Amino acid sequence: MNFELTVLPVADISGELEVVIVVDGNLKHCFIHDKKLLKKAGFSCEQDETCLLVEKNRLYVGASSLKGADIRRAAANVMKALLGTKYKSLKVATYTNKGCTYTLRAMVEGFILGAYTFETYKSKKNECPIKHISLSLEEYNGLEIDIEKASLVIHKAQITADATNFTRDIVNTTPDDCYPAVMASIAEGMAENTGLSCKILKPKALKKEKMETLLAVARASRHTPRVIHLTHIPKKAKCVVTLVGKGLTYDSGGLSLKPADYMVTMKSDKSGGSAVLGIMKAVAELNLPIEVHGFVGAVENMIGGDAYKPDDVLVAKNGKTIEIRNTDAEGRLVLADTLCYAQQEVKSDYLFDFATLTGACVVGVGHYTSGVMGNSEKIKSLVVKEAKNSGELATALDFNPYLKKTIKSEIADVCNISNTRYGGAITAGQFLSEFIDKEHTDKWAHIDIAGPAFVEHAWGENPHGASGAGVRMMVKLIEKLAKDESLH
């Protein structure tokens, strides 16, 4: 999709279709040319509601406010409304929240995110027809907008949204087409295109690194595991960030086999690792002045004669022993070793892991919100704040000593599941805390994206299926680290 920025007013720009965002139901605004027709069509100006006036070549969409989240959703729903039409170009004015150009960035992100479709396996495609968007610097409230600043935020929007769609594609790809070796190949190709360095660990190297819990999960699959390490090292980096992602390319549950209906959509269990790949892509293309390392544990959890079993005791890379009571609690085993390896390789100022780790998180906070856990209130607050600023939803889930006792094992150092059905997202996070070393204990946050990563209906700016959860929030957070010296 091509974006063109111009100082010309919207009326003087060529474009097959004009898009008008109706903010807070304000039909009296000077941008609204078709008040009578809109009323006749029953357009009530609700958030995301659209009304296409074909005879006028205008599409109206409602937004509750000029906040970025509302404008992003409105722009995304414009693109969804145009599926199946013949329009190839559109024009639109600039919308800012009291001159803040982040709203312009949100609008551009919305157009790109809303245009996303996953058509790989369909014989008849229904892709978004819009190829060109003209953006006028004519601002909704008549404010003057600096063209260079506007151009920069549009550039950032394109990179961030494209990285999110890149992540969506990986998550949506079927397990027979995206297994650990393929995920590693995707990382290598992306690294070559963006200038990142890329190191891939195969089974022999994983064995040498004593990553036995990860290898145990992979044991019954015909697809051997990989650990991916991507690196972005700019000149004069302001701080160091490490990202770790759970890349379960498919999760059958292992010998603790999932029920049939729970096994559907388990291609999405690679969402955390896919998000790390997307974040690294954006960081490289934005050339942010932060050293960033991305680690992905890419594994397939299957059943077979060589599968690891309930009652096994595994030894993690840091030497801790783990009693296995459920082989479907495998993501935390993969993350345990990958976290240990990441901390061995990089001493970072911030350590974040991303995983579709627990159904309990979805039960607790719903499909659309990520759960943020860790030992540092400051780090958790930073993640939640920047998630909100990026348009994602996240909330902190606090650790407590009573739930920590539920993962105690009588025969090993720790058990891979708790002895209670309650608080499962938190106990999983507390399990991971066992594999965070003293140097990183107050630098780490665990982000459970099980809710928003893959939803089987469209919502907000997100389509059916993969949302790319985690990408925008972490890109925004790393941008914040690049600007705010007090966080170093």
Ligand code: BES
Second form
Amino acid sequence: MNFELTVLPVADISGELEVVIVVDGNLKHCFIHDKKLLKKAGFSCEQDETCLLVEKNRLYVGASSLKGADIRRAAANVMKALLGTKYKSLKVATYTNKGCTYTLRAMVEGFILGAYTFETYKSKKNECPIKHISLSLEEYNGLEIDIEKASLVIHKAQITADATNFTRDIVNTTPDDCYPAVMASIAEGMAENTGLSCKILKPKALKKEKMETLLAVARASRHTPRVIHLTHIPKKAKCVVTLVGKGLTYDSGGLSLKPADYMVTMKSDKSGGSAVLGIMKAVAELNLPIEVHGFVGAVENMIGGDAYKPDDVLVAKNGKTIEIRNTDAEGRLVLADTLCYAQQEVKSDYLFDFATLTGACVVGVGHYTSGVMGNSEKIKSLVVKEAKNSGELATALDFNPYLKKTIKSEIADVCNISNTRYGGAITAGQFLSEFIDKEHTDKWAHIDIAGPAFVEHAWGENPHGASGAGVRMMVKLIEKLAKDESLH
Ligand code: BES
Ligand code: ZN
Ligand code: ZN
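Taking the form predicted alone as the starting point, write out the structure of the form predicted together with the ligand.
Time for the whole complex; same chain goes first.
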């Protein structure tokens, strides 16, 4: 989809269909031409409601306010409403709130995110028909933003939304089409296109690195594991960020096999790793002045004669011993070794991990929100704030010493599950904290994206299936680090 920016009024530019965003339920605005027709059609200007007036070549959409989240959703719903039509080009006026650019960014993101469809396995494709969008700066205070600033904002929005869609594609791909070696070649291909460097660790190298917990989880699969390391080093880096992602290309639960209903959708257990790939793509394309490293532990958790077992004791890369009591709590084992490896390779100012780690997080905060954990209040609030600024939902889940006791083991240093039914998202986070070095203790946040990463219905600007959770929040956060000197 390409965007064209102009200072001409909407009436003077080409575009088969004009999109009009009606903000605040207000049909009285003088710029709305078709008041009578809209009333007749029963258009009540509600958020996301659309009304296509074919003969007028106009599509109206409601937005509750000029807030980024509302405009993004409205723009996404425009694209959804146009699925199945033959329109190829749109024109739309830009909106701004006192010269701020976030409305413009949200609108462009919304168009790209809302146009996403996953058609790989459909014989009959139903892709979004829109190829071209002209944006006019003339109306609704748009001229308060100069054209260069506006085109930079559009460029950023395009990169962020395209990276989100790139992540969605990886997550939606079936486990037999996207297994660890495939994830590694996706990373290599993306690195080649964007100028990132990319190192892939295969089983021999993983053995040499003593990543025995990761290897144990991978053992029963015919697909051998990979650890991916992507690097972005700009000329004058302001600080160093490390990202680590859980890349379970399939999670059957292992010998602690998942019930049939719970196993469906577990292709999405690679969402954390896929988010890391998407974030790295965006960071490279935006050429952000931050050194960023992306690590992915790509593994398949299966059953078989060689499977790791409840009762095993595994030794992680940092030497800690882990009593296995449930092979379905595998993500934390893969992350333990990948986190240790990442910290050995890079001393960073910020360390973030992304994982569809626990069903408990979904129970706790619902499908749409990520849980943010860690030892530092400051880092947790930074993540939550930037997630919200980016259009994602996130909330902090605080650690406490009482829950920490529940992952104690009688026979090893730590147990891979807790001895209580409650607080599972937090105890999983506290398990990970065992694998964070002293020097990174207050630099780390764990982001459990199990809720929003994959939802079997469309919501907001997200489609059925993968949402690309984690990408927008982290791109926004790294952009913030690039701007705000007080954070270095
Ligand atoms: N991948 C799952 C967590 C998950 C569940 C993600 C639902 C997305 C949706 C993880 O590996 C897992 O199975 N966790 C177990 C942990 C338990 C055995 C302590 C869980 O949440 O039930
Ligand atoms: Zn599992
Ligand atoms: Zn899992």
